[in-house]
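Heads up, the chain below is alone and in the form predicted alone; it's given as structure tokens.
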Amino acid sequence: MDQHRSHNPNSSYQNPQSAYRRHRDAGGRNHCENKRSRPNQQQQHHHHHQSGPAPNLSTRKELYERDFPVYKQPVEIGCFSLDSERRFFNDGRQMRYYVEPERNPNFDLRDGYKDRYIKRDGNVKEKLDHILRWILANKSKLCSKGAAASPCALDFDFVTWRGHLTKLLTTPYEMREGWLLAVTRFKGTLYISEVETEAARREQENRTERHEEMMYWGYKFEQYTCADDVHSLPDPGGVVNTNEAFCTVVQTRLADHRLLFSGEVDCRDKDPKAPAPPACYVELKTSAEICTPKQRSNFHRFKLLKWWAQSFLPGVPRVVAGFKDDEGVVVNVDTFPISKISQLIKNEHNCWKPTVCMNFCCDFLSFVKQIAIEDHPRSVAVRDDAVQPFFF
């Protein structure tokens, strides 16, 4: 395919540690602002703003409707699993096996919401602490080929989580959400990581009883389809535990962009001739019914549109959805393969589109290799038993 780029005339500006905001302005244009800092050579731990200009890039939609980037088949090269107390393990024994339910389960969603249920702190901001824990206990086939340097250099442009690229996918479409990211250079590798803006604390903050109890809706309808091995079956009856974790970990290549990014995966294909991962990966969503034809544009144009962004990026096929009512019953289940998603919302106005999605990714990764240039070795602290490439 044709590959189109996007140039920032800005881009000789260097800065080692860069923080980039999602915003709109007055006129409703989406912007990606860049805000510099840089660590005090004292205390690693304090970072003070300089003056400058800020060079921008533009979300608009009509600027991104090229040919598709070239985006290369996600290959998994590792895993990770997280206890039920967060603890990292370099291995996947918290894998699950999906257990297809009938096509109209009804599923009571808020079974064991009052006394089965250990939600995981949200106040803990982790970072990119776990995806830092796999490479330290995987970096021997992660260096670049001849590399004497210890530790290594990675063979990779961006490390960072799926989610942040989802993220980024989803901007040009964004009207509600925000953003803040911040980038970090080591060893030529720049780290991504997110972090938590003012309205997002306070819609933490804000929740009501009402919305809490619906967050743990997803986590149960995984539970009622999701076994713990093979030959087993869901129990529904245990504990729902968010602290617990399964995590992929692939790389690909957008554009030039080289990537190595982590991404929870709700369970896999049981099916002993399902193919290798991620292509035996399944996600599981939940959504409200969809009863008009109202609610089945909107379907298509915000939620379709994460849905895709968040499996299409690490190659997991398809999307299994329980549609619930009001009460929290699930009353339909329904399957969405990735690759067939475009055409179901084709026929939508003034819908989204992949192409703009993926071009503006693109061009933001370019964006951020234009910025962030300097290498900085001080704005990173390596431990063995803990890493923090970000100081806040």
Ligand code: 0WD
Given for the second form:
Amino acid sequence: MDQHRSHNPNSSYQNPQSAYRRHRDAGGRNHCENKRSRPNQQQQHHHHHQSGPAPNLSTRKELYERDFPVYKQPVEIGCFSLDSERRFFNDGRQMRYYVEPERNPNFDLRDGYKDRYIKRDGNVKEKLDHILRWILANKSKLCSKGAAASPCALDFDFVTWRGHLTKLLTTPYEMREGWLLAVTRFKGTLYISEVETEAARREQENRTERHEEMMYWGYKFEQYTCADDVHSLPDPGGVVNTNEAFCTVVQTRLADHRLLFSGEVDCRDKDPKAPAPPACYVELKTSAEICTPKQRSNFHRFKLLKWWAQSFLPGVPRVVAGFKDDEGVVVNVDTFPISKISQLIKNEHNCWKPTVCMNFCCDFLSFVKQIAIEDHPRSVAVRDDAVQPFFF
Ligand code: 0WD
Ligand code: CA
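Could the form predicted together with the ligand be given as well, to go with the form predicted alone?
Following is the full complex, with the preceding chain placed first.
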């Protein structure tokens, strides 16, 4: 399941690896853009580093202001759970149920940080492993034609995490954080997995104790608002263990890209009459209390973009946000229906547009199809955002 292999650069003809790096200049602008090489204009044979200039893809938002692309209603085709020791189960045992809090609950998010917190080991890079486990456990229902000899071809163009797609959606508006994605083609399906950037690694190493604690606050909010069973209540006295996860696996299509991806889901509506997944799912967030017009504007421009992209992708219809003060106390709770977010930001001058996000993602996926040609599990194309290729 190791999707990323390093190879001797001199052997790249046998195992070609392509890498695409995005650079930011000091002003946070993308450079290395090349308008001549929009992906749709690329010839297939240009993917190879021996055959001329490397193609690249601009991240300039102006280029993506066209009609909204076809995005089929995402359908849940399965789910899986990761337990307190990060073990995989091909079922929904880690599903939790949303218990609506009061509007002004005064939840203390700092409670338990020192003594009731088990933190997932961030040094373990899981790559696509859990999704691949789910595919193996469900291959009889996924294989195109009967139970062909393994491994059979999948009816998908792309397999990835939802979180990686979220990063693609927000790329035209993201001026700070770059990313690095590895792509490999196997039996016609492209597997996309993230590789940690040098900047992200440094950021993680230099995290302050305050930042470290604030990362706990989001999980603590989940504990205040989620119950383990339909008829039980949240247990704020319990342990927060971030190994535990419930993940949905969804199928959808973006233009001509057939996608299979998985994303972690916080909880579901506990009403038995609630619609089927993913429409019953609830995404939980925390955010700083909004006190000034400037803070409200930033919330619309940056937070709502990320929240929208993350939940729109799997068809999760609402985000429940806990607004916290500097002491980590949730002072109020608000629900944001995903379908209303684009109206909410309409008054914001020069704000982000959903169509730009989706069109960029769509073009990026077309670009990847043209770049990652070699169909071999050991041939890996690594690419980074803004979106300049490099090869090794
Ligand atoms: O190893 C890696 N580089 C990554 C692993 C990067 C991103 C995700 N993952 C894996 C983990 O197995 C995790 O369980 O993906 C799972 C979540 O996938 P996703 O839904 O595609 O990721 P994303 O949409 O970025 O995050 C959803 C939630 C987060 O909630 P908030 O409200 O903060 O967005 O998943 C959690 C977090 O609660 N989460 C993670 N949990 C464990 N390990 C990770 C992570 N690396 N990233 C996000
Ligand atoms: Ca969340």
